[in-house]
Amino acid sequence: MKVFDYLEKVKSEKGAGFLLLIDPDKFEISESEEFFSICNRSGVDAFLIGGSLVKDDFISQIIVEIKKFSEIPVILFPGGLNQVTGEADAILFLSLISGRNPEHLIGKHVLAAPLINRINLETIATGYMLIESGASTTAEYMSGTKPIPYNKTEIAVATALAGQYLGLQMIYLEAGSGAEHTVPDRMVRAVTKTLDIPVIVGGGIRSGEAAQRKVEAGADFVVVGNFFEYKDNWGEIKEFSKVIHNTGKRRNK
């Protein structure tokens, strides 16, 4: 089964999916077995791996570690060409549609396409939208683009709809790593009501309550990353999964 079809199945059967984001710069290989055993027991639906700034080229090594201990799909969430590897199951082929930097709309994609084709990696065409979060994020700085203002819901809706009309398979609303505020619930609600394609929401989600609000607002997939970089929080992975799935099922009844 293709990864995109698997995600559609998760959405259909569980109401909403839980994606756990791994930043290679902040992951300790020595703790792999413990961490992924917890993820296996807790109902994580897929791993995203990547980041805006990856100093060491060891994404492949981390994915090999994941596959030693887990059968959960691994999806690249790349911040650059150096993060593309055939060890993954799929790649979010991101187009930064909230910005106007041509390098992140099509430029880097042209460079990546031959490599992705050569390693026969499944692509999931994804419209990536940075949303103002109250703090300057790494993604904003590295991409050289301004986020959509926090209170400009109509711009977010129009941008996401344009992405759908361009044939993108998913839209990713991103507050960014280290965000002070999550993507506004009213914006999530407006975008998801308008679109016919799945919507991912991430950035600044540090509690089950925050994850629940995103699903109630219509998010099909919720991404949590920074919160689980701290070992003390690993015990909450199962709770996040339970909240996301249960809320999704209730919402879709």
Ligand code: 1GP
Second form
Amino acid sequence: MKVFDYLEKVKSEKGAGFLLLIDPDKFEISESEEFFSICNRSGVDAFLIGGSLVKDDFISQIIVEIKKFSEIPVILFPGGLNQVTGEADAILFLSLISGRNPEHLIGKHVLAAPLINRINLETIATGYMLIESGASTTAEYMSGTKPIPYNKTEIAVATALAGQYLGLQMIYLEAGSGAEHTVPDRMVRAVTKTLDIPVIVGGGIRSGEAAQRKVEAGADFVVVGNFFEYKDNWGEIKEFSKVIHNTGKRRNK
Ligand code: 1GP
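Right, the form predicted alone is done; let's see the coordinates for the form predicted in complex with this ligand.
Zooming out: every chain and molecule, the one shown earlier first.
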């Protein structure tokens, strides 16, 4: 089954899905077995792997580790060309549609396409939208783009809709890793009410309650990264997953 079809299935069976983001720069290979066995029994639906600033070429190595201990699909969430690897099951083929930097709209894609074709990696065309979230984020700085202001819901809706009309498969509303404020619930609500394609929401989600609010507002997938970089929080993976799935089921009834 294609990873995109699997995600659609998660959405229809569980109401909403839980995507756990792994930043290769922060991951301790020596802890793989423990971490991935927790994920296996805690209802994580897929792993995203990548980041705006991956200093070492660790991605392939970490994916090999994931595959040793888990059958959960691994989706690349690349911040750059050096993060494209055939070890993954699919790649979010991201176009930064909130910005006006041609490199992130189409430039890098042209460079990546022949490689993706050669390694026969499934692409999931995703409209990536940075949303203002307090202090400037790494994603904003690295992409050289301005995020959509947090109170400009109508711009977010129009941008996401344009992405859908262009044929993108998903929209990712991003507050940025470690964001002070998450994507506003009213923006999530307005975008998901208007769109037919699945919407991913991430950035700054550090509690089950915040994850719950995003799903109540209509998010189809919730991404959590930073919070689970701390071992002390691993025990909460199950709680996040439960709250995301239960709220999704309740919402879709
Ligand atoms: C960042 O949306 C993801 O790209 C996840 O954000 O690391 O803040 O959970 P956090």
